[in-house]
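So this first bit is one chain, no partners, the form predicted alone, shown in structure tokens.
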Amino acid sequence: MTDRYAVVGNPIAHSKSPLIHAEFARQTGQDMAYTAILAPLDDFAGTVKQFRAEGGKGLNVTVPFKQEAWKLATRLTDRARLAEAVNTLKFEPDGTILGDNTDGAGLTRDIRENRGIPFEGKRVLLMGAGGAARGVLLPLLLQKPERLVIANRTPEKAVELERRFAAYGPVEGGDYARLAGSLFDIGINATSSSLSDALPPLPQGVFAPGALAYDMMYGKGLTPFLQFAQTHGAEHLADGLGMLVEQAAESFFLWRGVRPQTSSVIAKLKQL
């Protein structure tokens, strides 16, 4: 019997997973269906419940219901239980919902596989400090950066993701104005501000030579933050359409224990 997986989320329609999740079934030889549901605002444990009454395997969770998901959990792993957003459940054959949280993995992994740029002993700069920010903390701080600066308009929110992270590793955080005169060999863009071509408040002079910047956002052309790292010294430029790619195929082992190859994905989406 082909095993069923989907996507929920409010909105959903422009979700690429199950093209993503198609290519990853065809390449591997997997026997899955991969759909998209939209789940009611008011109603997401019910549509969770109904996926699985009806034989679903797991589930892919985007916005607005990352953090209902890591409620409804029974067991998280580490970096879902310290980002307090699950985008990944895989429901057990005991009954377990096991809770889950790729995107760290999937944005480490396009910039070190993809990219060719190791973090160890780098400088890494976080801008943001929301459910995205918090979903690849962990995984940014086990690829040992000499130094990780979480900037944010609300300087309290960086501070308590400092005092929440600072066990992993060396993790610092406040406002945009503390980065004046401080280098940065990656620089990542974890907050929205993409989504309406503003700009996070950056200083000039944040990227070292040889640097990375990169959006999790992804689109046409290049957003208002890449523009910015262009004209300011970034020698690199990349958006978040392989970190969305990656954050799939780790999800994809999770449940079928086989890594998809993501290099043709990115590709296509690239294309499309």
Ligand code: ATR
The other form holds:
Amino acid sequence: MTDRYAVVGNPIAHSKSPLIHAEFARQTGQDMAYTAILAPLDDFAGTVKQFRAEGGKGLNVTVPFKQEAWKLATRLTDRARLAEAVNTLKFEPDGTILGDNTDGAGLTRDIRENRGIPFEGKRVLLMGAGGAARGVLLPLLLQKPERLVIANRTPEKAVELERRFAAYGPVEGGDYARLAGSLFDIGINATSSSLSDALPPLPQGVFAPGALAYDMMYGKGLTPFLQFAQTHGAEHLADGLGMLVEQAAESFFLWRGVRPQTSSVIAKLKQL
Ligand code: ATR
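Alongside the form predicted alone that was just displayed, please also present the structure of the form predicted together with the named molecule.
What follows is the entire complex, opening with the chain shown before.
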């Protein structure tokens, strides 16, 4: 029987996940269907319950339900527990609802494998201290950067993340002004600033020679952050399309135990 999966969000119409998972299923010969479900803002739990009752095997969860999914899971991976956000649910035969967060693995894999840039010994800057930043912090620290600085407009939130993640690596949190005079090899924009056509208030001269600027957002052309990075010394620029496909691959692996090949899917999405 065909196993059923879906992505749940609100809005959901523009999600690329059905296309990505259909491509993975075709490529690996997995008998599965993957759809998009619009959940009412006040009834995520009911939507999940119904999908499970109909025999659904797993869900991807997107805005604005990742924190609700974290609460709903009855077992969490470490990375989901620390992120306090879940983007992947797996319904186990024994009734367990496993919650995982594959965003950080998607981000680090895109940078390390697809772009050939390792994190070991690198100075990493993470901009933002909301859900998107929290979701990638543990996987980033597990890559053993030399230092990981979190900068946020509201510095208290970055300091709070420093406290929470200090046991996992050399993490520091604060405001943007304190970045002046520091150099970074990898700068990751995890703020939602691109949505309002804005960019984080970065001081001049933070990109080290050969630096990568990475925006977790994607869309047409360069985001304001990537435009800034391009004119302020970053050598490599990347948007979040690769992360999107890699986090999907990681979810697919959790569900099916098979790792799909991602580069052809990334190339296909770029053409669209
Ligand atoms: P998400 O789940 O996308 O992370 P969020 O939890 O609302 O959404 O967090 C949004 C993040 O983007 C926050 O770190 C926010 O900074 P504040 O905590 O100071 O609000 C950041 N952000 C949004 N717009 C920004 C802008 N124009 N410049 C800098 N940071 C911005």
